[in-house]
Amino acid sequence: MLNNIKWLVLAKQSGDSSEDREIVVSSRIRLARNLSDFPFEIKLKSKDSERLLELSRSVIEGKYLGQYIDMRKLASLERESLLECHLISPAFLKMNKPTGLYLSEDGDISIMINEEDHLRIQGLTGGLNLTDVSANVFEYEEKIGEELNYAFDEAYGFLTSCPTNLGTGLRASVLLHLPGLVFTSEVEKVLRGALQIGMAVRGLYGEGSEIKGSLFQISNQHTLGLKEEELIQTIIKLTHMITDIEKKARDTIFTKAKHEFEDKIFRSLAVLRSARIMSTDETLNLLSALRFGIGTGTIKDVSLDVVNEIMLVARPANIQLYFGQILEEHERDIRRAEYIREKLSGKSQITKTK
């Protein structure tokens, strides 16, 4: 079942200790670097395109265990799982030139060969754990470039495609669950003082992307002139102020409309536990008040890791690649109902392959 898809395992963050994980629920560092040998994307032709992913492939091959995948190969469904796993980003989607992605045997890093900038290096965590994330991805890049080249000027710095990312290369991101702050209409306030910061808010996809289920992502805009520790301490800082902010919304809540709340959350369960079709969109929105339950404390049988491995599951690229069957859309919200309710009474067959 799972072993054409076995990043959507890796994928899974599970196991996550960290506090206020029900509130923030991932991490992510990447880096843009670009090798001096070659020429950047825009004027990169597709003979050269060939011959960087090889050498890529081969220097980090040479110094770590993992899975290289060439994107020409795969299937679109299977190229868009990557996506719905944040393994992959819009615009890797997108690209008509030679790609290819390394996975760490682990499932920790991701590293995107011929995107915007010749190597993205990304790290992906459950909860708030931006400071070992940061330290992961920047062992990895240093090993890397000890035989690649990369492009730097003492002025600007690392030199990429996009000037917005100049300097550092490095973006910071937390995905945060705000229902509080959304339901108390104070979430445009947050979020307008993070943008006054320098931040960027986004939906569960990054850029492009449309806000859903209460999930916003917020990274740093800046890279130059800033240092790595600087961004990454900046965003924990916020991130931190924000879920303060979102403890009390939800405080306020329950001291105002406790039952109703309450009401809203247990219907929520009855519907994922019994429902025979599911949308996308549905889903999302039903799992945000089971979210919202768990870290209230007011489920305690269903825990957190069910609710984000479903999160990922039931997204409509993976939910396909689970069953292993292309779906229409209406058969699709159907076997994504009948995932659910399986997960929910302990049924399902997800498992973590060797």
Second form
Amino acid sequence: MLNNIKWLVLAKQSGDSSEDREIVVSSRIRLARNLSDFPFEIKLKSKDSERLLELSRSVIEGKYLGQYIDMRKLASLERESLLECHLISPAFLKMNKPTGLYLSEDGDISIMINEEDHLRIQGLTGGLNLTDVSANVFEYEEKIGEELNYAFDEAYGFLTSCPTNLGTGLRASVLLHLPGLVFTSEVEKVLRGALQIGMAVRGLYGEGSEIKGSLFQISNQHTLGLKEEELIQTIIKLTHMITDIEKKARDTIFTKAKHEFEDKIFRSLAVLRSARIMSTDETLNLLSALRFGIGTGTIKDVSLDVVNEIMLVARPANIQLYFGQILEEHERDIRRAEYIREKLSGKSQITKTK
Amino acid sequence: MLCDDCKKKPATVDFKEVLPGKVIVLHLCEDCAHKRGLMMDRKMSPFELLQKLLAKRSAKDEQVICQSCYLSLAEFKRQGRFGCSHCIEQFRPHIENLIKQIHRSNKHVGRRPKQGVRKSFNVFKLREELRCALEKEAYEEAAHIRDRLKDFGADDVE
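What would you give as the form predicted in complex with the partner chain, now that the form predicted on its own is on the page?
Full assembly next; the chain just shown is listed first.
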């Protein structure tokens, strides 16, 4: 079943025309919901969790097309791949309960069943699109809520397993690419500012993950006492602010050291086009330079869609699914280099569906 | 701009306090803000704050028990997770302060579930009914309620 790359195609954050797409890589909204009639995760017995899984599945499938994935039936490589595609959370893989995942037809919505909360409804798209994503997520939440009772309290809103998610149960986040701020060493100052106003700053894979390829994830920390729209607007405003500072930093860089940066960018492209062995980390760093080059107009013959696709497919589990075979690390690095070369010469198999 | 206190490092924290008749504005570096004790809560994420607050335990915590899922307040403090949708109403007086501190608010103002015709089944209420039935020694009724609980997978009741 290793050739199941359906979600890989779906997960490609589809090409939209939103502004500053080379800085704002993606937007994500997730809602935590629990059903009032079932105990929460720590008290949910395995029989109950089976029931909950079946009930949620039938309600969702009764309302939406799309695919349901029984997580127990997946190979570990496929589970890893879903994580690499940001369709599930790291915690979801560690649940010792039957878990299920619903993926919408277009791949924009994923619903984890039996995560820390009964339902985690998530929307993900490319660029800065939080308003559209939230509309989509809330539509699912409402439709499902027509048949299932969500646990709700007048004072504390939607009830969640963890007290830190009470209220809206909403986490809005954006993935930002900030090489300008990294080069000018301003990134710490800017991100500390975000922390001061109650935002969380993390690496590519959320909580506890390392910062790689100048990618930062910003999200709201508080979920109670503000309306959903207010939480989302705060993130949007902050994103605009950081985007502006990033652009200024890029201008500074190009005024001060144009040749040095152009050199770095073109060398990165040259390595990606020619290398025979390529690790995941090296790929991320070179892609960061490439993305930077596209953003500054230095590179014109590679599109952002191609960069986004490589960023996704080049990951350890995804690259194995792409080639349809289990590969050891060294072998993987060789095949990854091969894939990147093909992709950059426009010959790769997965093509953009537009 | 340099830090108002040490005048050496760049100021990265702006602190503003409004007092009667005057406003104090300070531009500080992080170290000096720490020295003045201004960074304490701001730097802690809700999750870290939760961990800190849950560490405050009391011997009485074992006796506060959710009547629906039987989670004790002590267990809630150990795990940092609620056991069901009724825990919150049963623990309310003990956790109000905790929630207010981690969210800087104690009132939900966002969306609400749409009221509709839903097939609802309240385990909590059924368990109450079961308890009453058993007290009255109405065993036939108790068996009936137990069946309904079983239908919902809530058959852990003695």
